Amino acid sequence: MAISQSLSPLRPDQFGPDQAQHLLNRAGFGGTTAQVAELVEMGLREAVKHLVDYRQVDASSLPKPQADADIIAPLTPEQRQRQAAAIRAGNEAEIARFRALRQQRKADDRRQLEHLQQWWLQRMIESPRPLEEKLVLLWHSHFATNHRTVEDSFLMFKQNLLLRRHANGRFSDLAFGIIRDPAMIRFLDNHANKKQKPNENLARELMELFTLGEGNYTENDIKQGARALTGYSFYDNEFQFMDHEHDEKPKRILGISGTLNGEDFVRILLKQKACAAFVCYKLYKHFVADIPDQMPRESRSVILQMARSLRATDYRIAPVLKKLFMSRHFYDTAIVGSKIKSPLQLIAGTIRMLGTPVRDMSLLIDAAGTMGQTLFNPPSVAGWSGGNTWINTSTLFIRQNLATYLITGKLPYLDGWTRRQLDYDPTFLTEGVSNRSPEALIDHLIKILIAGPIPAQRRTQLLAFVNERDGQIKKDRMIGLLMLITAMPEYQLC
C-alpha cells in the first residue's frame, strides 16, 4: 500500500490510543497509559496544540541548573601583567602557579559539564513539556558545537539557552542568534576571522549545514560570506563586534551585492527556497523518518509541503509542527514504529513509559555516550547522523543491558542480585485492565512498549514464560516480562 503524502489532518475519529502513543513517542519520549488516555480525551487538535504550544505548561518544578559564568574566566589585566613578567624573568614558581590555576579551572569546568549533562537528561525524563527538550536536542545537533573544542561549559550552557529560547519560535531567530553565539564563534574559529585574513569556517557551515545544504551555493559565496562575518568575535561570555576587524568593502553573496555584514548574510540565506526545504528536511528526519541516502518520493513530497508552510509563516516552526503532527502522513502505518530510538530517547523513554527509578544519573550519561550520544559533545559540526548509525553489535548489547538496569537496578558486570530489585513495582502498568488473563496482560504490555506489531512467535514465547509456573502475572513475573520485551529488536524502534 502506498504511503500517504498528505498533510491534511487525520479525521478526529481516527485519533485513538495508538495514534496518541505515536504522537508522544515522536513529539516527546513516550508516555504512560494515563498520559496516552489524556491526549485521546483532548482530541487530535488539542493534543497537538498542548504539546507544541508548550510554554503554556507550567515547568517551574523542574530542576534549575547551577552554572558558574566565571568557570573559565579570562585573566584580569593585573594577572596578565604578572604572568608576562614571570615569563620574562623566568620565574618558574610563578609560572607554575598560573599553570595550576588553569588546570584547576579546567577540572572545575569538567565537573560543571557533568552537572549540566545530568540537568538536561533529568529534564528529558521529568519535563511536562517533552517537545521542548526534543526540539532543543534537534537544534543542538543542527547547530552542533562540542565542549571538547569550546572548552567552556558555561558557553555551552549559554548556547543551550539560546536554542531553548527559540526552539519552537522562528528559525530565523536561531540563525541570527547563532552567528553571535560565543560557543559557535569559538568552535568554528570566527574570532580569528579578520579582514586581513578571513576565516571561512563559520560561513561554510552556515550555508552547508545550518541553512541551505550542499549544492546550493558556490565557493565564492563562502568567501564573500566569510568577509561579511569578519569581526564577529567574543570576549569572556559575550559577543563582541570588532569593527576595526570587519571588512566594510562591497561583497556579492548569492547574487546580492552591498557592504554586507553577518546579519545581511543570514537574511540572504533565509530568502533562498533551499533554506526552508533544508530546515524541513531536518525536522522531518528528527520527528518522522530516518531518511536513506535515496530519499523516498513520499518523504520528498511531504518535506516540500512543509517548506511551503514554513516560508508562508515567516519561518515559524510551531505552525509547521502542528500541521505535521496532525497529518495523515505522520500516522501512516509505514511511519509508526519505524524510527530507531536515539540513545537519549531510549533512556528517557524507558523511564517515562515504565516509571522506573532513575538509578545512577552519571551511569546513564556514560551509557548514552557509549551508545554514541553525549550531551554537549556531538561528534562534529555535522551533529549526530542518527538512524542506522545508532545500532551495531556493541551498542545493541548496551541498549538491552540498559533497560535491564533501569528495571532491576542490576549492572551487567555484577554477579547475583540484591534487594535493589524490590525498589521497582511495575504492577501499576496493568491497572484498569479488566481482562486479567495472561494473554490480555501480555498484549497490554506489548501495546505500551512496542510501537508496531511483533512476530507471533515472540508473543508465544512471552506466554510460555508466564505459563512456566502458575500463569499468574505478579510483580516478579512482570519484571521478567518487561526484561524480555525490552530486549526485543522492536523495542529499539518508536
Contents of the next structure:
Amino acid sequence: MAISQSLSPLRPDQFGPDQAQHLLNRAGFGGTTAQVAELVEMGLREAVKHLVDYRQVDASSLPKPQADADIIAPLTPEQRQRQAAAIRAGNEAEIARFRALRQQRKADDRRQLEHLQQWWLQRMIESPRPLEEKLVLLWHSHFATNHRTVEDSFLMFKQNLLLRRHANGRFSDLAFGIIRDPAMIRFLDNHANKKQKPNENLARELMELFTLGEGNYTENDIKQGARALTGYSFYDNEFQFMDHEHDEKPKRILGISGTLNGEDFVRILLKQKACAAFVCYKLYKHFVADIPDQMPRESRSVILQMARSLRATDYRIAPVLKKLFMSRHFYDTAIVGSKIKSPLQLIAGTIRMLGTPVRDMSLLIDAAGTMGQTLFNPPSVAGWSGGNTWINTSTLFIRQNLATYLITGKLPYLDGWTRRQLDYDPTFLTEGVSNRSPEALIDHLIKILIAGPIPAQRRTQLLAFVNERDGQIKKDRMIGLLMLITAMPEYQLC
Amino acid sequence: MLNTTMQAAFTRREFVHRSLAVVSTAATIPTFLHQSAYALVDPDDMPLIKDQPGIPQDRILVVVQLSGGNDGLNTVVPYGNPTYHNARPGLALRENQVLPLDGGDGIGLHWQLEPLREMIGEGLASIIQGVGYPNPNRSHFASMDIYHTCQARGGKGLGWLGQLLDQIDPTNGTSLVALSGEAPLAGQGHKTQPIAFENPKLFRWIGSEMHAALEARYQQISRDSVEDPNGINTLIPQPDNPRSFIRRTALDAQVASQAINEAVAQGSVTSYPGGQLSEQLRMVGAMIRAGLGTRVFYVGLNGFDTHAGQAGRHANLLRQFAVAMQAFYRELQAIGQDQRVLTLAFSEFGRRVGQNASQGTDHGTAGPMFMFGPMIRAGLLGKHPSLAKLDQGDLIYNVDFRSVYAAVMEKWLKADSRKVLGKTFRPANILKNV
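Form predicted on its own done, so how does the form predicted together with the partner chain look?
Time for the whole complex; same chain goes first.
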C-alpha cells in the first residue's frame, strides 16, 4: 500500500490505542496504558490540542531550577586593577589567589551545569507537558550552543529560557531572540564582530543552520549579513548593542538593500521561501522520520504542505504541529515504530512507560553522554545528527545496559547484584489484563513497550523463557521479560 | 536464504562460513564480517567484490591522546638554553636530569624517558618538535576539538579519523576501536562509527550476568535476522532504513563483542607494566593478534594539566607513557605485527614557557608529537621551538599538526588528506618510504 502523503486528518474513529501511543511517543516521551487510554478517550482533535497547547496544563509542581546569575561574574574593575598590579609587580602570591578564584568559579560553574542538566532531564521524565520539553530539545539542537565553549552555565540556562518561552510560539521570535542571546553571541564570536573587523561566524550559521539551509545564499550574503550583525554583543549576562562597533553603511542581503541591522537581516531571512521549508524539514525530522538528504518523495510533499501552513500563520509553530499530529501521514505504518530513540527519549521513555525508579540522576546524565547526548553540550553548532548516528555497537550495549539498570538497579560496571537493589515491582503493568495466559501477558507487555511491527520470532523467545520454568509470570519472570524486551533491537525504535 | 532460526546455534567459525554462502545478500551479514569473509575468498571466484587499489588492508594506526596539555619543554628539554632556566627557576631540569640525544645540541629528554631513548636508538621512535597550529586556542576542549576535527569549534561534528576511514574502509563495523567510555570526536565519520569501551566487559549485555536463562534468549533475539511482516510500508530505503539498520547493528554487536572479549581474554605474549595506558595497549595488542580487522585504535593517558606541583606528577606520567609504548612494541615484535602498526601520540597543547607560582605551568601552545613503529624516521625531527621569539609568552609552532596528519593519511593509510583537511597540507617528512 502506498504511504500516505496527506496532511489531512485521520478519521476520528481511526484514533485508537495504537495511534494514541504513537502520538505520546513522538509528541512526548511515551507513557503508561492509562495515559494512552486518556488520550483515546479525548479523541484525536482534543488529544492533539491537549499536547500542543500545553500552557493550559498546570506544571507548577515541577521543581524549580537554582541558577546563580553570577556564577561566572567578571572581575570587578577594582579586582582587575589589583590583578594587573600583581602581574606587574610579579606578586606571585596574589596572582595565585586570582588563579585559585578562577578555578573555584569554574568548579562552581560545572556543578551548576550538572544541576541544570538534572533539572531538565527531570522535566522530561515528569512533566505533564512532555511536548514542551521535546520542543525545547529540538530548538536546543537547532540553535545548537555548547557550554564547553560558552563556559558559563547561567548563559546556557538563559538561552534555555528563551527557547522555552517560544517553543510552541513563533519561529520568528526564536530567530529574533537568538541574535541577541548572550550564549549564542559568545558561542559564535559575535562579540568580536566589529565594523572594522567583521566576524562571519554568526551570519553564516544563521543562514546555513538556523533559517535557510545550504545553497540558498551566497558567500557575499554572508559577508553583508555579518556587517548587519556588527556590534551585537553582550555584557554581564545581558545583550548589549555596541553603537560604535556597528556598521551603519548600506548593505545588500539576498537582493534587499538598506542600512540593515541584525533585525533587518533576520526579517530578510524570514521572507525567504526556503526558510519555512527548512524549519519544517527540522520539525519533520524531529517528530516524524530521520530522512536522508535525498528525501523520500512522500516526506518532501508533507514538508512542503507544512511549510505552506507555517508561512500562512506567520511562523506560528503550534498550528503546523497540530496539523502534523492529526495527519494521515503521521499515523502511516511506515512512520510508526521506525524512528530511532534519542538517548534522552530512551531514558525518559523507559521510566515513563515502565514506571521504574529514576535511580541515580547523575548516572543517567552520564549515560546519556556516553550514548552521545549531553544536555547543554551538543557536539557542534550543527547540533545532534540523530537517527542512525545515535547507534553503533557500543552505544547499543550502553542502551541495553541502561534499560537493565533502570529495571533492576544493576550497575553495569560493578560485579554482582543483590535483590535489595531492585526496588521495583512491575506487576502493575499487567493489571487489568483479563486473560492471564503467558501468551496474552507477553503480548500485552510487547504492546506497551514496542511500537510498530514485531517479528513473530521475538514472541517465541519470550514464551520459551517463561516456559522454561512453570509458565507462570510472577514478579521475577516479569523482570526477566522486561529485560529481554528492552534488549530487543525494536525497543530502540519508537 | 539462510534459515534464520538456525543461525544462532552456530559457533563463530561456522558463522563465518555461513556468511560466505550469502555474500550476495549482504543485508543479513554482520558488517563486521564483511572484510574477513571477503578475505577468505579467492578473488577470482568473486568477481563482484571490488578491490580498492593501493590501500594496504593490513596497516594499522594507533593514536595516543595525552590529555590535559603535556608540558613539551620538560619533555624535550632545552637544558642548554639559559632562557629556559630563567623562565622556570623551580621546574627547569638540570643537565644531569636530562638524557642526551644524538644530534640534540643542548636538547635532551626528561630523565624518565629512558625507554623512549632506547626506542629511538632502535629506530622505533621519533619526536616531532614544535607542533601546533595558527591562532592557538588555550581551552582544553576547543583545542582538543581542533586536533580531532582539524576545524575550529569542532566543525560539523566529524573527525579526521572517521572521515579517513570513510574513504578507505567504510563498510567495516569495527574499523575504529577506542578504549574510552565516550567515543572520540576524531572517530566520527559520515559512515564510520567508532566502537568505544573502557573495559570490554561493558561491551556486552549485563543482563546475561543476572540469570543464566536470559543469555541464550538474548543471543537469539539479537542474532535472529528477521524481516518485517509483509505489507509494512517503509519510508526510508535500504541500507539506511532504521529498522534494518538497528537489527544489523544488534547482530554486529554480538559478533564484535564476542570477538573482542575473546581477543582480550587471550592476553599477551610478553608482559606489560601497570597503568592506564599500558592496560589499554595490552588490549590493543591482543586485538591485533586476534586479527580483528580494526584499522585505527584510540587510546589515552590523562592528567597532563599540571598547573600545580608539576615536577613529580609530570615525571610519573612520562614514565607511564614511555614504558607502555616500549612494552607495546616489544609485544608487537614478539607476535610479528610491528611492521603493521604506526603509533602517533599528541596532546592538545604544550604549556607556557614561564612557570607559575604554584610550581606548575599554565596552558600554552606548541608542543612535541611522538611517532612509533619501524616505518618512521627515527630521532628528533624538526627544530626545537624558539625560546627567544615568543607570542605572548608562548612558543610559536614550526610544524602544523595537519601536515603530520597528512603524512599519516597519504603515506601510511593511502588516503586523500585533502578531503579530510579541506585543503592541501604538504605531508611532513616523518615516515620512511612506505
